[in-house]
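A lone chain, given as structure tokens: the form predicted alone.
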Amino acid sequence: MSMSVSSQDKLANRDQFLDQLLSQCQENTALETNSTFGAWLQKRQQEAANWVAASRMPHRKDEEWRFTDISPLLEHQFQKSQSVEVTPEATRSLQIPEASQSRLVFVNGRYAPHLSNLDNVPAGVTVASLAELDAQQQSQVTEYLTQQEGGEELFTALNTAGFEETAVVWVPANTEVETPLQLLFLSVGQETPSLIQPRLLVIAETSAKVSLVEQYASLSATSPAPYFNNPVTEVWLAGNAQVNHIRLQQETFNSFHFTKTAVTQAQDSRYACYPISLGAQVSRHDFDVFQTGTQVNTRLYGLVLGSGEQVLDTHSAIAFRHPHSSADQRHKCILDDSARAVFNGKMFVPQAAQMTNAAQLNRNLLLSQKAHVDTKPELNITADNVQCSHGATVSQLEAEELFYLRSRGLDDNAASNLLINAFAAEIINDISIASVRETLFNTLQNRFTG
């Protein structure tokens, strides 16, 4: 006789896989709690541990979280990842060398040392772990950490219970660091399903520079056994700061992986990212931008490539607060097999926001009669002197096109192949390191293949 499983117990089971992920947040280890700054930490880990305690897991019922559904990850019992010890040679394929002096290293969630190099990293700007801070660092750095807005989302408030480390990147006033900063958040699946929270804080004073790729990977393309990883991002632009910021996410297929980014910008500043989600089963990445100042400009321009049965969701939103700025969004998702991807991206232009130029463009290429998006682009307008724009398209690859090229002499998996590159060439190329380029475009030849 066949049984089926409540609402109620099903409501009950989300309700005990969150006590049991929230029982994982233990107290911070790697800093002294007895110091003025550990006791601040503490306050704040515990505040964040409440509001998990009285929130519930999302559901497909939640408009926020109706085209992605989560269940598999509920199907694990995650316990806190364990350290692990990786040597410098099992990592040198995920070594930027651009980065090859400026590179710091996580492996877990945790500070790996042996595995880093900052001797290229300019004096007086901070590239390090958070329990490598002095005191009048650690005291400057709770202006910052965990202050972003949107705090309260779920996920960021269990990353604010349960994080044990920081990498911290921190660059003066007036300050160009020439050569970009490698962040790589290594992620080792262990015998039993694993919990690991990192966290970045990216602070640039007035009139400072900095490019910077933030990585998470793992050393091979499954793990043991799933690993469900859950960063926070934090990156603050004062006045005239300039921040190119590259994110690859390329986790383990059978892994998950949800992430918050909040950016806060001010008054002339200037911050462009490249979001790139290419592994995990499950993956989630809430993006918030909010503008506090005149002539800001933001540039998100995203790339999602999936295939099997991923589910790849992006959520963002951009919030102007004054007049006279700008944001151009782009985004791409080229889907094969039974591929999921959900885009929803939202501008809010209220009427203190007048002057605004925002563009929003989501453009989606699928390669199988079973993959699908869900895409709404959103813009949120009620000041009456602006230009904005939004649009989605959902397409294939085009019958004439794959002909005229075969009747140059490609065979159909090179002629597929320069239509996948020259769809995904818009986003790849405006990324400024010269080997991050030629590993997308490695990615792209390799995935799609067959």
Second form
Amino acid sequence: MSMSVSSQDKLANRDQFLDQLLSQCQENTALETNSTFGAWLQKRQQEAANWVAASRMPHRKDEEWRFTDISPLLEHQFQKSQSVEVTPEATRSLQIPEASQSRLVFVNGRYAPHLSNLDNVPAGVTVASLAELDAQQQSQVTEYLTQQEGGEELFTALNTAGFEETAVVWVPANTEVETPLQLLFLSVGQETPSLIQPRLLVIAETSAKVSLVEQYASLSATSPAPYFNNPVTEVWLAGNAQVNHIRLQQETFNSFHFTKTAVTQAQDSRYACYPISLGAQVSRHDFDVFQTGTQVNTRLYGLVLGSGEQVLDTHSAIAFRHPHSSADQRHKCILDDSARAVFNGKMFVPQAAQMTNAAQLNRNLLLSQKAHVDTKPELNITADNVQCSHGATVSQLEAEELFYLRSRGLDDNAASNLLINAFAAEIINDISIASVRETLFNTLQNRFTG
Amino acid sequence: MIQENSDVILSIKNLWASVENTPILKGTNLEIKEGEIHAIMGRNGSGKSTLSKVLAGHPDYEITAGEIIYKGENLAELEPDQRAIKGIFMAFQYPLEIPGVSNLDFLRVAYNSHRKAQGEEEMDAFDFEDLVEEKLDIVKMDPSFLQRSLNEGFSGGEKKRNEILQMALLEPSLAILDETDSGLDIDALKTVANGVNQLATPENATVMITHYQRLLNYVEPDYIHVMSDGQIITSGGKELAQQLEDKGYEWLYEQYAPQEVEA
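Can you swap the form predicted alone for the form predicted together with the partner chain?
So here's everything in the complex, that chain up top.
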């Protein structure tokens, strides 16, 4: 008897937790609702809020959450984060030198013009907060914002219900942006648990080309109280567009980072993403790619570093729909201590998607006995003339390789480091921005030493 | 070269060693002095490669009795990297392929680990590249190999040349070449042997482990030892090699059976 009471209590708690989160989404003041666009957005947000209200929190009994226990999240009462003053000096170490004059900074989901520098953004290219768009852009943006497929997912809907501002990157047709763009979303934790809901919208029009670093970082390794960062990113590639997208998740180790990246690729477009997960106590990345034309190319090169008690979950799905497209997905995890990683990689290749060429490989390196990974590649293929491969490996550092390196004078630590670097190098070396590569190699070095 | 009054670099006394509790070395004795080149021969399974791995400190090999004194120190107490820093180098029979580690970076890290241990400053990437390019000549290696992943996709000969390149950079006091000649065609063998000859000095010593007499035509040893069942059953000068070539091992095994020795 007492068991059923307590499990009912838990269910009630889960509902209360969700109600509490939703209550933090209600006051949205960033846009004037008397404009047509404002009214449209308010309606979209209300719809999302209604959807959330009718939903329940995910549970490990749900297939999509089988391996990730979110109960640590439920222990906190998150309140909408407050505005925080951050000085430019404090963010200096997070600035990417290659993007020193093409940097848009948000603090706790709110645009921070004094931390941003957009001097080097070419005329005609929009890198701004949603509120700054002109009337024409605002009327067009309704085709993109919150319009990705597969939006029926609780945390995405929660963001839609509650986001206040949106970072917008909009590259017009036939425009190639030479300098990379840095989109820095700074999380500043507070004395009490806080909810942060940033939003990013990227639109690359026909034959446009852009390279961007979407970065979630904070100013310290831990925050006074945990925060729950729930960002959503929507990326649209029109015909023949190219987007190179580096995504760095460097939250504090006592925070939560749940996120959705949704990408729609029209014909002939090329999209490369490097989702790198380094921080957070529990991190969950849902990554959806929808190919809507022929000859689309998708590259996902992910890297996850876990230590301590971190739980880092990646769920990706690539939906092919037309012939002659390709995808190359590599997802690598390095786990130490009691860290856990989850990888679920879906690829849908329906009858219409003949001549698809898809490869998926998940490789995991475990540095301790207690580290753990759950990996589940899921290829769903009904087309008959395709080349699709997938694989998953779990390994440890090779004793013979360590001995070879040590026999040349490298001590245990240096030898391990070299092998760990080598494992990650395939992903990191494919990143086009030198300072990001350097940061990642340094992080590797510091993370697993000792 | 055999020198008067030269110092003993390595002294192995009644060495017993096991892998997974199976004894492989059963009372090996060997003494090596500065300036000398030794060849250790014997058939597969005689313990030659085990001896080289024990000297390099491979973690799978356990010394159960006897001792190895290297420059006055008990080798068993040193980690593999400490042995390397103190001048022991083993050229691997099967050098490992390590994707993702560039050959150049690996060589620099290894070289700098020795500099650091000697209290010297680490050499930067530019100076190091100059140094390596000088050394490449010793093994006639193309500079493009430096940019590739360590041994990845290298041919057998390229891997062995890469081992000798590492040796040329690290300048060991005791170089152990574990079957460095096996699997090489004659041109590659000459290149590797030529490298070994260039690196031999009156201050260091070289131990070649091989079961082919062919190598000894190109690197002339001062001493030849024959191993069988975990012991060196006989030693001699280079004339022994010719006898082995002419008559094979059988007569030796009959004449010099391994001794029953106590661990």
